[in-house]
Structure formats: structure tokens, C-alpha cells
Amino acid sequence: MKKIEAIIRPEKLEEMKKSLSLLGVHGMTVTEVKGCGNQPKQSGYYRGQQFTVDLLPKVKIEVVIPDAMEDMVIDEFFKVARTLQVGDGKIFVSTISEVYRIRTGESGENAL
């Protein structure tokens, strides 16, 4: 089993929702989370004085899938969440072991 992270623009998260449930991931864990990487840092104003912000928000997704659907999901990452913009984001492959229902003691893939 393979766990995919993925950090995306917020405004892509709906679209990549729909688009893994259509590949039958229906499991998911979202997160709100801000980060920083090559993206050019923003400036503004509050009250007369100037700040810079180089946390953007970002939106991160979890999901845990069977080894054969690791370059599907993937690749429809790139297909959805890509912009071919500085701040499109990362994904991230780990290997899982195992993984294990709380409710029904059920493990292996069974459990996704």
C-alpha cells in the first residue's frame, strides 16, 4: 500500500475530490495547513505598516491506496491540481506496512 501526500492550491481541492472519487479513493484526510517553497514572497499594508507574508495557505490530502493505483492517482494529481504555475504544490509516496480498521479489526487492504 502506498500513502499519497499532496499539497495543493486551496481553489484545486473540490475538483480533486471529485476527480479521486471518481477513481474509487474515497478515503481521504484534508488539511488546512500554510507553507513556503520558490513561491516569490507577498507584501502588503495594515494600519500604515508594511508585513510580508511567506506562509501561503495551502490545502494538504492524504490518502492511502493499493500499490496498483499508486500512478493513477498520481497522475491525476498532475492532471487536476497542475497550473503550470510557481506554488502548484508537492506530492509526497510513502510506503505503509499495514493499516488496521478500529471498528471491525479488519487489516490489509481490507481496511482501506
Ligand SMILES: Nc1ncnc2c1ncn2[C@@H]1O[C@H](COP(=O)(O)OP(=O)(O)OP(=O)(O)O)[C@@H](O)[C@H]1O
Contents of the next structure:
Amino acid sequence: MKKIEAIIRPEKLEEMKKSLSLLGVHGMTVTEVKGCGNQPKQSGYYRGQQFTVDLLPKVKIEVVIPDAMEDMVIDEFFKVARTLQVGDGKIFVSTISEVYRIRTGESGENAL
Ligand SMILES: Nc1ncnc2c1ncn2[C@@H]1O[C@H](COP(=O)(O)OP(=O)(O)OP(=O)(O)O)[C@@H](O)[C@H]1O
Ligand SMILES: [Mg+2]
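Output the form predicted in complex with this ligand next; the form predicted on its own has already been displayed.
Zooming out: every chain and molecule, the one shown earlier first.
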């Protein structure tokens, strides 16, 4: 199993949820986060006050999926969340060694 952690633009969340659901991915965790990527932080003056923008609001979607779905899910993020502007986000993939459904004790892909 793989965990896909995708940091995307907040305005892409609703469409991404719909797309994942159509792919058969139903279990997910969504968190509002703040982050920064590659770009140097921006600063300037607003009404005489200096400000620095270094952390921007983003949304993190975590989904744990069978290995066989990895490419499909990643492609869906590319399709939906890509605007080609800086700040589209990032996807981190890691291997999950076990999953348990607490209610039934099921494990592995059956517990997803
Ligand atoms: N190396 C990283 N580690 C952890 N989180 C990251 C990393 N890079 C980006 N993020 C998260 O992803 C969000 C979006 O990053 P962003 O899309 O700006 O990446 P980037 O590498 O700067 O690419 P781009 O040049 O397209 O903007 C950040 O706000 C941050 O939350
Ligand atoms: Mg960036």
C-alpha cells in the first residue's frame, strides 16, 4: 500500500474529492495547512507596515491506496490540480506497511 500526501491549492479541493471518489478512493484525510515551496519569500510595504508573505494557505489530502492504484491517483492529481502556475503543490509518496480497521480488526487492503 502507498500513502499519497498531496499539498494542493485550496480551490482545487472539491474537484479533487469528486475525482478521487470516481476512482473508487473513498477514505481520505484532509487538513488545512500553510506552507512554502521553492520561491523566495515575498515582502513589501502595505499602508506603511512592512509585511512578509512566507507561508501560503494550502490543503493537504492524504490517501492510502493499493499499490496498483498509485499511477492512476497521481495522474488524477496532475489532471485536476495543475494550473501550470507556481504553487500548484507537491505530492509525497510513501510505503505503508500495515492498515487496521479498528471496528472489525480487518487488515491490509481489506481495511482500506
Ligand atoms: N520540500 C517540501 N517539503 C514539504 N512540503 C513542501 C515541500 N515543497 C513544497 N511543500 C508544500 O507544498 C506547497 C506547495 O509547494 P509549491 O507548489 O510552491 O512547490 P514548489 O517546489 O515551489 O513548486 P513551484 O515552483 O511549482 O511553485 C507548499 O506550500 C508546502 O506546503
Ligand atoms: Mg512554489
